[in-house]
Structure formats: C-alpha cells, structure tokens
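Listed next as structure tokens is one chain, alone, in the form predicted alone.
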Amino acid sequence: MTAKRITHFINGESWNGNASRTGDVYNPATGEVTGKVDFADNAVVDQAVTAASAAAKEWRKASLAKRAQVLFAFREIANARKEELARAITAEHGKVFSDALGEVTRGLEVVEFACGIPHLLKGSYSENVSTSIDVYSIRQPLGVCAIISPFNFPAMVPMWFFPIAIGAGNAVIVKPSEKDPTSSILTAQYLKEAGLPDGVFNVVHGDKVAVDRILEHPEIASVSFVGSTPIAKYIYENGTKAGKRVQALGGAKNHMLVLPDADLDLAADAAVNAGFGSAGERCMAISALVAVEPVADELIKKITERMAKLKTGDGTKGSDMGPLVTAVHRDKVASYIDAGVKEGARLVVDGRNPQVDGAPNGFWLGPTLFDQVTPKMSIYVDEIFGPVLSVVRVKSYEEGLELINSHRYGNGTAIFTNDGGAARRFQNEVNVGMIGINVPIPVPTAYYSFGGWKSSLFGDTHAHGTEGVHFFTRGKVVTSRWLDPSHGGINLGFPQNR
C-alpha cells in the first residue's frame, strides 16, 4: 500500500513545495503507515500567515450577511459529507465510525451557532447620554487567529473555534495533530466550496517547530489550544509572552460520584459509556468512579457484566471500542496498568491482552477496571487518556467531594443520585468547570461555553458560546455627536442586506 501525501493548505490551494521533514500517519486498526504528512518549517508558517493577514484585511470588510451565508453553505456541505469526514477520522484516529460521526455532528452544532453571528455581534446603544451625544459599543475582529488542535477530536475541536473566528471577520490558521491531519484538509476544501475567500482558512501541519513559530509570529493575534496540561501551559506562557490572546484548554481527571440512592443500572451504563467510549481518549472521559459505600461492590459487579459484552476491534466493523491512536500511546497506557498492579490496586478486568476483531498489529488495548484505588496511586493522580476506569471507595458525600476538590484538575465531573438536594449542593460546592447531574459526559451545547477550572484551563476564556465570541473580537465604545443631518437620496426599492 502506497502512503498518500498529506500537505498544507495555504491561500486556497494545496502547498506545492518540498518538505524537508515529514511524519508517518497510521491506521491504528492495522498498524500500517497510510500517509506521509509534510511538516512545516518557519518559512511555511510565515507563508500561511502572510496569506491569512492579507485575506483578513478584506474579509473583515465583508458584511455580516455574507459571512453568515458562507457559514450556512459550509454547514450544508459538511453535513452532507459528514460520513466522508467520519471515515477519515476512523482511518487515522481509530475511534469507531459511529463515534466519529457523533464528533462531526457535535462540531456542526458550533457552526450552526456561528451562523447567528449577525445577532451575536450586536452591540448596545444609548441615546442622548448628554445633550446631543450618543454612546454605542461595537465588536471588531482580531486579525489572524491560530488554532492548535489535538489528535482525539480532529474535526470537532477546530469547529469549536474557527466558525466563530471566521464569522467575526478573522482569518484562521489551523495546526492539526500530525497523527490525524486529513479531516482538517477536508474541512478546508468544504469551506472553499462554500465560498470562503482564499486565505481566510489555512492549514499547516507539523510539530513543535510549527507551534513555536505560531506562538512567536507577530502577525498572529490569538491562539486557541486543546490538549495536555504541560503543553497547554507552555502555549499559554509563550503565547501571552509574545502579546497574544490565548485560550489553552488542558488535561483532566474527571470524577463520577455515585451516591447510595442512585439508580445503579443507570450509573453502571454511564460509567462504561463515559469510561471506554473512544477508548478513553476524551478529555471528558470518566476515569475515576467515586463510590459512596455501601454501593461499590454491586456497582463493580454491574460494570463488569457490561464490560464483558464490549467488542474491541476495527472501527469500521461495528465494534464498540477501537484501537488507541499510536503504538507509543498504547504502550504508555499499558504501563499505567502495570503501575496500578504494582501499587496495590485490585485489577478487576485486565485489558492488556484483549480479544479483538481486527488485524494483529493494531494498537489494541481493551477496557480495564481497577478497584481499591487510592488517591496516591499514579492511576488516580495522572490523566491516563486511555480505557482505564478506577474505582475509589469513600464513606460519605463529604469525603467524595473533598477528593474531587483536592485534585489538580477541574475539567468535568458528574454526580449520580435521585436526591435533588444533594445534586444542587454538589453543583454549588464542587470546584469543577463542567458538571453533569445523572449525565456522565457534561459537554455543553454550542451556545454555552466549554472549559474547566484549575490546571484544566490556562487563560480565562472558554471555548465557543458567548465567551468564544468575545475571545475572537475586540470591543470598542464610541461616543458621537452629529450636528447636521445628511441625506442619502431617493430610493424606492425595498431595503436589502448586501
């Protein structure tokens, strides 16, 4: 099988240069190299910035009606071809097709939100604040905005940012993960077909070289990032040092608190779905199940029964869970299972040698369940980012709450209970940014904002929703006085937006 070339998309077309460095793109279900992705050097990043900067000067002049029309057209094209996009995700990331399709659908929700950009950019107006003086506010684009995207949601995460950025009148440069870059190229093609002017959306591939150039480039006004906490911190510190506006969403260790009055069948379903969906490679995955005694034994029994029915295999063949994204990542996750055993946790279900429906060289790791996990164990402290679920037993709601609040991450959490008072107390007292009540993966809808607390977020602006609109625009306040009226002449035609 000949590996395809995956290259940059700059100023409306595929890059035609010769890359000095490339990276391998794998099919995780087979272990085969299916693509070679060009890595950008500083010159390639500069070329993309030059194109984006020129396009931004013109695109900001486009009417709100025109911007919304392009986003509407993109939404229709991407929705019609979402299976093409999902197949590309499955082929390079490994998640099962239905999960990839769900990713695309959730991304399109932000596109739909951004289609309302004429309303979202409305300012305010106060007439006659002083004699013959009016004051009003407006929001204007930043210029060139960069998006650095992770491997686990190669289509959805860029869609959290670029529809709003483009709708607000900015130009965009996306640096996707080098592990699964094709979906960003498909997105660029769909946007071009939707009528977006050349240069408004660009894709550069690469590694730290490209990232560092993005962070230091003086013509890039903002950087949006989703990924691990160490990289998020690095991007935030270096981006802000260079004078950029930065939103950097980091890692997570999401807890699910199960109270004794909870519906344990519902809780067991939720723990399996949230713990092992996408092979645990989600920043919103539930990886720590906090069971308030005496429910732990019964809950573990129910979870184990459900895990026995899960089918691990090639994401194109109807499996429940696919492979991990790379062999290196698979081995890293497996090393955490080794460490959990050595540290004294009880290994209830071992996923290190799974029975799979797929090629023997795929990057396989089955769903894994630990019991008797303590807060000092590495499988509890660290974000594993794989299909490993740890059960921590506590004696009370208060002990469970303290456990969650003491962790350095504060991305997402959930409580399972039939007690409304307990749920209301939990949402008020827990120090976490996104909370589910009998909902295991509390990802907000597009018109609310996504983001955590503590070491799960660097910067103070979350993704999409109102905060996203504010991130990609600057506010101005205008104080005006007009002494003489002006006349626009006669026009009997019905007024239109142009």
Second form
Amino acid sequence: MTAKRITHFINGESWNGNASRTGDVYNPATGEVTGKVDFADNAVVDQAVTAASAAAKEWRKASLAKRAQVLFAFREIANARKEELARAITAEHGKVFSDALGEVTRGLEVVEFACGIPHLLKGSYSENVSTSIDVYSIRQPLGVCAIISPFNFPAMVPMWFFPIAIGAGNAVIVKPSEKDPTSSILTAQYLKEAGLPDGVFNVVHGDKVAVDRILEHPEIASVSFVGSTPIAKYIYENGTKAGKRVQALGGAKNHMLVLPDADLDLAADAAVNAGFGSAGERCMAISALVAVEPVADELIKKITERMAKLKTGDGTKGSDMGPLVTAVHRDKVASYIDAGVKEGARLVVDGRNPQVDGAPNGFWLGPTLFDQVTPKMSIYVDEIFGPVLSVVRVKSYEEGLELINSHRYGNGTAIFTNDGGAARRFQNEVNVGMIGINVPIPVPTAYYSFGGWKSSLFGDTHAHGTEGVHFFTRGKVVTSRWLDPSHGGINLGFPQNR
Ligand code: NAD
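Could you drop in the structure for the form predicted together with nicotinamide-adenine-dinucleotide (NAD)? We only have the form predicted alone so far.
Once more the chain from above appears, this time first in line as the rest of the complex follows.
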C-alpha cells in the first residue's frame, strides 16, 4: 500500500511546497504506515499567519448573519458527511467507528451552539448613566487564533474552539496532532464548501517546531491548546510570556467514587464503558475506581463479568474496543501494567497478549483491571491513557474524597450513589472541574464550558459555552454623548455621573 501525502491547508488550498521533514501516519489496526504528513517549518507557519491575518481583517467586517449562515452550512455539510469524517478518524486513531461517529456528533453540538453567535455577541446598553450620556459594551474579535489539538479527538477538539472563534470574527490556524491529521483537512474542505472565505481557516501540520513558531509569532493573538499536562504547562508559560491569551487543557486521572448504596449494576456498566471506551484514550475516561467498602468485591465481580464479553479488534468491524494509537504508546501502557504487578497491585484481568479480531501487527492491548491499588503506585499516580482500570478500596466517603482532592489532576470525576444528599455534598466538596452524578463521562454539553482544575488546566478560561465566547473576543465599553445644547463647560475633576 502506498502512503498518501497529507499536507497543510493555507488560504483555501492545499500547500504545494516540498516539506523538509515529514511524519508517518499509521493505521493502528494493521500497524501499516498509511500516510506521510508534512511537518511545517517556520516559513510555513508564517505563510499561514500572513493568510490568516489578511483574512481576519475582512472577516471581522462580515455581518453576524453571514457568519452564522456559514456555520450553519458547515454544520449541514459535516453532518451529511459525518461517516466520511468518522472513517478517517478510525483509520488513523483506531477508535471504533461508532465511537468516532459519537465524537463527530459531540463536536457538531458546538457548531450548533456557535450558529447562535449573533445572540451570543450581544452587548449591553445603559441609557442616561449621566445626563445625556449613554454607556454600552461590545465584544470584538482578537484577530488570528491558534488551536493546537491532541490525537485522541482529532475532529471534536478543534470543534470545541474554531466554530466560536470564527463566529466571533477571527481567523484560525489549527495545528492538529501529527498522529491523525486527516480529519482537520476534511474539516477545512467542508468549511470552504460552506462558503467560508479563504484564509479564515488554515491547517498547519507538524510538531514542536510548528508549535514553537506559533507561540512566538507576534501576529497570533491567542492559543487554545489541548494535550498532556507537561506540554500544556509549556504552552501556557511560553504563550503568555509572548503576550498571548492562552487556554491550555492538560491531562487527567478521573476517579469514580462508588458509595455502598449505589446501584452496582449501573456502576459496573459505567466503569466498563468509561474505563475501556476508546481504549481508555479519553481525557474523561475513568481510570481510578474508588470503592467505599464493603462493595469492592461485588463490584469487581460484576466488572469482570462485563469485561469478559468485550471484543477487542479492528474498529471498522464492529468490535467494542480498538487498538492504541501507536506501538510506542501501546508499549508505554503495557509497561504500566508491568509496573503495577511489580508494585504489588492485584492483576484481576491482564490485557497483555489479548485475543483480537484484527491484523497481527495492530497496536493491541486488551482491557486490564487492577485491584488493591494504593495511592503511591505509579498506576495510580500517573495518567496512563490506556485501557487500564485501577480499583482503590477505601473505608468511607471522606477517605475517598480526600484521595480525589489530593490527586494532582482535576479534570472529571463521578459519584455513584442513590443518596441525593451525599451527591450534593460531593459536588460541593470535590476539587474537580466536571462532575458526574451517576454519569461516568460528564462532558458538558456545548452551551456549558469544558475544563478541569489543578494540573488539568492552565489559564482560567474553559472551552466552549459562554467562556469560549469570552475567550475569543475582547470587550470594549463605549461612553457616548451626542451633542445637545447643554454644554457642561470646563471641569478638570474626575468624571462623575450626575
Ligand atoms: P500531546 O501533549 O503529546 O500533544 C498535544 C499537541 O501538542 C499535539 O498537537 C502535538 O503535536 C503537540 N506537541 C507534542 N509534543 C510537543 C512539544 N514537545 N512541544 C510542543 N508541542 C508538542 O498529547 P496527545 O498525546 O496528543 O494527547 C493525549 C493527552 O491529551 C492526554 O494527556 C489527555 O489527557 C490530553 N487531553 C486532554 C483533554 C482535556 O480536555 N483536558 C482532552 C483531550 C486530551
């Protein structure tokens, strides 16, 4: 099979230069190299910025009605072709097709939200704050906005940001993960077809070289980053140092607290779905199950029964769980299983050497379950980002809460209970940004904002919802008086409302 070339999309067209560096793109279900993606150097990033800068100057003048129409048309096109997009995701990421479709649908919710941009950008107006003086507020675009996204949601994560950025009148440069770059190119094509002017949406592929140029480029006003915590911190520190507005969403270790009164069948379903869906490569995956005794034994039994029925295999063939994204990542996750055994955790289900419905060279790892995990073990401390679920046994709600609050990550968490008072107490006391009550993956809907606490987010603005609108706009307040015959005369005192 010949590998296809994947290149940048700048100013409404595919880039036609020669890249000095490229990266391999794999089909994780077969292990084959299916694509070669061009890596941008400084000159390519600069070319994209030049195009975006010029486009932004015109696009900010487009009426709100026009911007909403383009987003609406894009929503219709992407929805009609969501299977094409989902196939591209499965082919490069490995997640099963139904999951890839779910990703596209959740991304389109943000597009639907952004179609309401005329309403979302409404300012306020106060008449007569002082005699004959009115005050009003407006929100204006930033200019050129960069989006740097991770491999695990190649279509949805850019959609958390660009619909609102574009709706607000900005131009965008997306730097997708080099591991699964195709869906961002399809997105660019759909947007062009939807009538978006050239240069408003650009894609540059690459690695640290492209990212560093984005961070330092003086004409880029903001950076929205999603990825691992060390890189998020780096992006935040360097982006803000260069004077940019930055929101950098990082890694996660999401706990699910199961109280003794919980419906254990519901909890077991949730633990399996949220622990092993997308092979655990979700920032909202559950990776630590905190069981308040005496439920651990029964819960583990129910989880194990469900795990035995999971089919691991090629995502195009109706499996429940696909491969991991690369061989390197699979090996890293497997090394955590080795470490868990060495550190004394009880390996209940071992996913190494799994039975799979797929090619022998795919990047396979089966669902894995550990019991008797303690807070000092590396499988508990680190984000593994694979299909490994760790059960930690605690004696009380308080001990479970303390565990969650002491962890460095604070992206999502869930409580399973039938006690409304306990759930309410948990939502009040837990130091985590997104909370599920009997819901395992509490990804907020588009008109709320997505973001974690602690080392799961750098910057103070979450993604999409009203916080997203705020991030991609800058406020202005106008104080105005239209001449009437009553001139105030000279007064050097500080203006007061009279
Ligand atoms: P990653 O940090 O390796 O990569 C993210 C982006 O940063 C990619 O575009 C990549 O090319 C770029 N990058 C990688 N190394 C870089 C470097 N040294 N300098 C500059 N840029 C660099 O993350 P990933 O492996 O693609 O994605 C998985 C991670 O993303 C997990 O930690 C997961 O929790 C996190 N994630 C978080 C959220 C969230 O909302 N908090 C959502 C999805 C994924």
